[in-house]
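What follows is one chain in structure tokens, specifically the form predicted alone.
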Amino acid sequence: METVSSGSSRGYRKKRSPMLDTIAALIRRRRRFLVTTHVRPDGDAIGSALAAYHVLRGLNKEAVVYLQDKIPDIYAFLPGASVVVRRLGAVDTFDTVILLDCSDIRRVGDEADKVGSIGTVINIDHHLSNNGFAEYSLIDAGASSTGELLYRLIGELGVEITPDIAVNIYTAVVTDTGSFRYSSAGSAAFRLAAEMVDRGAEPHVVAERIYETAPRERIALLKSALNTLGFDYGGSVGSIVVTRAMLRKTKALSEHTEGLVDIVRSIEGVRVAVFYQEMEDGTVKVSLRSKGSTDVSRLAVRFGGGGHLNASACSIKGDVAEAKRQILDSIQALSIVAG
């Protein structure tokens, strides 16, 4: 097992990478490939599992690309999704496994150990708490997303990109980077996503769909949610809550509430956002989003979770009360804000 850094999204220049020869000779002769990541996909995991589905069958390979949940109706027009499965029956049949955007292999979901079980797993992430645990393992903090990662590794398999490629790495770094918002958006992150455009990828359709296609179920979920708007530390931390009868009253789905977090997050003076999700199995799943330095990382390793200094989630068990209390104990205890 080897980690290695490839350079950061801030001025990233081209560098030669051991592990990425590596992994790019291996993927040249292994036949079979799982693709999969985390539970929850967002548009990073997203658009990574598919772009790497379009590699593969570049290089002639067999690729199935599995997710445990849907894909949510935002990222439905990303070329490839049509061939996502959700259900993973044997798995002797794959030689290799690429695990994208997951720090852990637990993040897979129910089927984590049928998928450690396959050969050779691969593992491409940029999140700040991966251990390297895969033995093979192409690891930077640094980038803006997994898609950049992933982007090195098509370049040293020398695979032409193609519209469906450059569209679905677009996503990825569109989305993870907070639409260029979050510190990870260095200019590394602009030149990829200009090249992207270069190959085919529309930003404004990508935006369209992303930002502004909100199913009015949604938007009923988020007049909801926005009573519960609260702040604590003076104002430098503001919180939004969802429950599951949040969720019933107005038809909503789970995957619509992606992007609540970042309102909070805009509202002046708000250094921390926290948005709190009561979920079906006693948890409370928590989003963090921060801005500058603040770094909130921090907060979510405490709780199990992780991600990177803007943008982290983790869950905590019991019901909200108790989320929030552990959560504004825990920005106190380890002075992520002043007050």
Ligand code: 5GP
Second form
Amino acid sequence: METVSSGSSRGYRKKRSPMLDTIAALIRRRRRFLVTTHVRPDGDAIGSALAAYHVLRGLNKEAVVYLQDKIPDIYAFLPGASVVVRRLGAVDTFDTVILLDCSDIRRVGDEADKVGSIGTVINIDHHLSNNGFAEYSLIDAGASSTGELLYRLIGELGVEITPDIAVNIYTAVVTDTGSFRYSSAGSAAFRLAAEMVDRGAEPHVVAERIYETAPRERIALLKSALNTLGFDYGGSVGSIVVTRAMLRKTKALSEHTEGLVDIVRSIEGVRVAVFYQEMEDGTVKVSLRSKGSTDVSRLAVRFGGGGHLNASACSIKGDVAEAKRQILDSIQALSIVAG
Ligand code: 5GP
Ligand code: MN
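Next block: the form predicted together with the named molecule, after the form predicted alone:
Below is the whole assembly, all chains and molecules, this chain first.
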């Protein structure tokens, strides 16, 4: 049980599911960590990555947090946000990478191969679509968030939960449960949140930063996006679009699109909400949300993406009209909203 290294230099060659204590023991032995997460990082990705950073520092480890994309302004208040690097040099200085909230190594972005070449890859994730690519995996699709899984690991490591860790983990849980509204918000999420508050997280501060400081550019974008609101399949599928021209005109940033799709899902009769964003590289980013037992991860996986039952995403080559056609066709082909 002690020897858990496969000796492979390619971290994602072998699938294993070691126990929490195996991963904790491995972390205790290693010294130089890279911590990273997915492109277009959300609250769970950022909160988990920064919490992991503080945990590793608490264990006197070296730790670097790398993110391809800028941290959205609403998350810039999180303790540790300023240490994040967006350029990755040579990775031979690292002995271990902790990859958070990623169902696939490619989610890291352009540096995925480099990150995957680090001696040992530990993947901590709660996506239904996780393909078990890592050598060491802590995966539980039943967890509310990656932050919750990290919390379990912290318990195993016996690290004290400082206020810096608490606010990051609290943020991960709040954002990934839609402020405790989704089915992922079970008693474990509430208990964890209460403990994080005991440890120094302040819910009203987190809520204000994340949900009550929208820049006007975001609201301007919301206004033009709502003009594109449309329905298909008798109103069970709702969609909105953000084009590059709309971003230019409103001076909004890509990060200001977060949450727009949830407005579409909130409409009566809508089972599946789709958000199409025209990207710079000739693709359309498609965000999918659903209600109840309607599974949109099947849809995302069909296009090479992934996610959760009620929240998934993928990218489609072509323009918005083409992406729409393909998504609507697949919704029918897969009987996503039938019955
Ligand atoms: P969002 O629509 O908020 O970008 O993403 C919804 C969910 O799908 C999140 O859990 C996110 O991690 C996941 N996701 C987003 N884009 C991709 C993708 O390209 N591939 C995979 N596998 N998952 C994605
Ligand atoms: Mn997550």
